[in-house]
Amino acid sequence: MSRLIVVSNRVNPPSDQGEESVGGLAMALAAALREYSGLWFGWSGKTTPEFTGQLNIQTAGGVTSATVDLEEIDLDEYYNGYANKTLWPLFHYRIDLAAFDRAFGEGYGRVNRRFAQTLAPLIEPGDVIWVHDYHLIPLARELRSLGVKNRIGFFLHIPWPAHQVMINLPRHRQLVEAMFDYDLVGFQTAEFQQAFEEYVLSEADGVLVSPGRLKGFGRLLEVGAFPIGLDAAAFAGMLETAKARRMHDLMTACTVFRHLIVGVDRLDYSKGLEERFVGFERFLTQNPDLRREVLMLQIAPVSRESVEAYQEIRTRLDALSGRINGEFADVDWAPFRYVNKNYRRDELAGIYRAARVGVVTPLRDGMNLVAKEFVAAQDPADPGVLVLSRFAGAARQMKQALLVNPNSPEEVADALKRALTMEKAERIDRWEALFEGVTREDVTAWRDNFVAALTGPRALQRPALVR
């Protein structure tokens, strides 16, 4: 192939000044682009009074990006609307929070068409296009309508819901049919892949031609599980930076004679934060002898503030954190710190290193790279323990963590106690197995496996119409 073109809703490549503040997904995509030399296309994050399709092209951190501005109505209907009020809650099994508004669907289709119309002139023969996440499911259909015949792959970073959940979406069949304009669709886990296959078999009279190859809507489609990984060595290397060392020293000083329990999540109802807070409260209630030996730090940067469901969860978490400290704090100690601030990745590495327990307990998650970052940051001679939700995609790979049902306060409380009282030898054994997996199934393996599947001998020719 000549180039790899990555397409995502937002473009956030690392800067020439450093990568410490860039998120895990952005780091993964930037690594792919450096390896295959290509282009990162998507929304700039800015709005304009009228969409013009004018491109802003720049190169930073070794990555060339091309971005476009969207209109305010696009932001409301496509991003805040269909993507985050319809697809996100539905795919995370929160049908009660999903908004099914026809205008949202129209905005979603309009932005995908605009993306395709702006991107198509940039595509050269031999380029391979890699589209990311639920914001852009119909993009291949729009590109095909413009005559693009290049290989196009799609990777879903969030869960794919069960068949009976998916059919709650109006026009669900049209959305899934659009996915058959890709050559390859990738999921985080085999479970999500199987759920997609079940939908196609049930709703589209599909046929599983062979493992990983589906027939439906008159086309053939390759599907597969490609669990996303972490650049573990690079993340561990951040521990040597001044900011990481300073944060580690600060947390160590704040928790002297105590053990740090840490959670780091975007403020979202899918992350199980309310359930985690209640689980920690149960731990404090059941273990009075351990209360003053712990400090729990929950970092939860605020996001999507214009979406009502996010405003409501923030109010509930504020109340819960206040209740926990009000009940258990003393004049010289409080068990809980709840922070709505965003921290750089190198600072988070220092925080993880200082923690005895990492708590990653989403109600449902595609993968969750925080779990892998926590493992990568640990001291091999005295590692902390990972408490991980069974419903995170990472649980399929990280079986040596303490796996819990986040809906059960008792399970969370029991896991916290076990983690805090675990002997060093067991902590080391568990960590070594986890670290080996994190380094082996890393971001490079994810990238190379997906690109190889998209461009390899099984890659389908377009158009792949079947009878």
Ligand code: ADQ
Second form
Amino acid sequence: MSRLIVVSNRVNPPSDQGEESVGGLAMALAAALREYSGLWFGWSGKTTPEFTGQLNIQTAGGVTSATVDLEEIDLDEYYNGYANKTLWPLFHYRIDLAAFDRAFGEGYGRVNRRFAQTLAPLIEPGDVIWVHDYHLIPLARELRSLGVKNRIGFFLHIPWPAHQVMINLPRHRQLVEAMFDYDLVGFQTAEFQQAFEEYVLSEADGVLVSPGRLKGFGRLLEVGAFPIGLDAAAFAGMLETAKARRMHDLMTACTVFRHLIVGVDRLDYSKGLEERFVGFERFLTQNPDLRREVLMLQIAPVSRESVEAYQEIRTRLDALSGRINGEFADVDWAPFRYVNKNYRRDELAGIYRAARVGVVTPLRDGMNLVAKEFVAAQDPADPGVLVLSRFAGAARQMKQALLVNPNSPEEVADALKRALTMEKAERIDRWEALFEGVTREDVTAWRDNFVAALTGPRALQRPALVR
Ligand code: ADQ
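Now that we've seen the form predicted on its own, could you pull up the form predicted in complex with this ligand?
First the chain shown before, then all remaining chains and molecules of the complex.
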């Protein structure tokens, strides 16, 4: 393999200045790109009055990136439209929030075409291309139509929905058929892979030729589950930084004689924040004796603010958090702190470390890296307890967490009580098993497994394909 080309909607390689605020995924991809002297291609985050395909090529932190600007209408139709108003809600089972608008589909197709036209001239024989996420599902199809024969893999970071949910999407067959232009399609969990296979079996005369080899639309495709991991060692290492220590000390000082319960999520309706708030309220109602012993901190930076559903959920969360404090706070004490700010990764590590309970209760989630971050940051001698939704991809790997149905305030309230009153020996046993998994199945393992599957002997030989 000569080079690895990573394609994602946004490109965010680590800068030369310092890497603490860059996410683990960006770090892992950057490391792979350095190893394979690769290229990271995607949208610059900027708009232009007219699309020109002009590339901005830069090298920073040892990684070369090539970005293009998009038109305002592209953002409306492709990014805010088809990606965030159609696919995101649908794939997270929020059919009620999914907007089906023909213009969105057209914009999505147009941007994928523009990406392919801009990227194709940069591809050399032997390069391996790794495409990320739901924004770019048809990219391989567009590249193939331009004559690109290289190996191309796709990884879906979000859930693949059940067949009956998927068929709500207009022209769903067209979208799935385009996935057969990849050599390998990866999902976060075996469950999502199975849901995809089921779709192909029932909608595309599919046949499961052998485990991980799927025939559909008269073609062959390799599929697999590649659960994403955390940059666990680097994340745990951040606890030693001055910023992490300061944050840890600050949180410890705020919770003298009290236990900290922490939640950290992008403000998104898939993250189950309303249900979590109600679960915490239920806990306070049912446990007057424990009330003054806890502080719940929810960090939820706003995201996708131009999408209406996000504005609405923000308003509802503001009201709910106000209601909880209004109902339970006293002159010297309030049970709930709700913060809409972004924090650096090292600061987050310090906050997790100070918490007795990490509460991660999405209604649906491809994986959820916060669950893994919480575990990586704990004190081995006195670890906190993870309360985790059954519907996060992470629940498949993290069975020693307290698994809950996030839709049930009772289950959330009971799990909070159980976590807060759990004996130290049990906390240590559970945490050790979780930490071992988080460290072993880390982001490097994820990346290496995917790249090996895409480039290894089992990967499809394109000329031999039934096409
Ligand atoms: P996301 O939906 O963004 O990702 P998640 O996996 O939880 O969800 O990752 C969020 C990241 O953002 C974490 O690293 C977290 O620390 C960070 N973050 C959250 N709040 C923050 C704050 N206030 N300040 C700073 N950082 C904050 C999608 C899928 C997931 C999947 C990932 C990776 O939806 O299911 O796990 O991709 O594949």
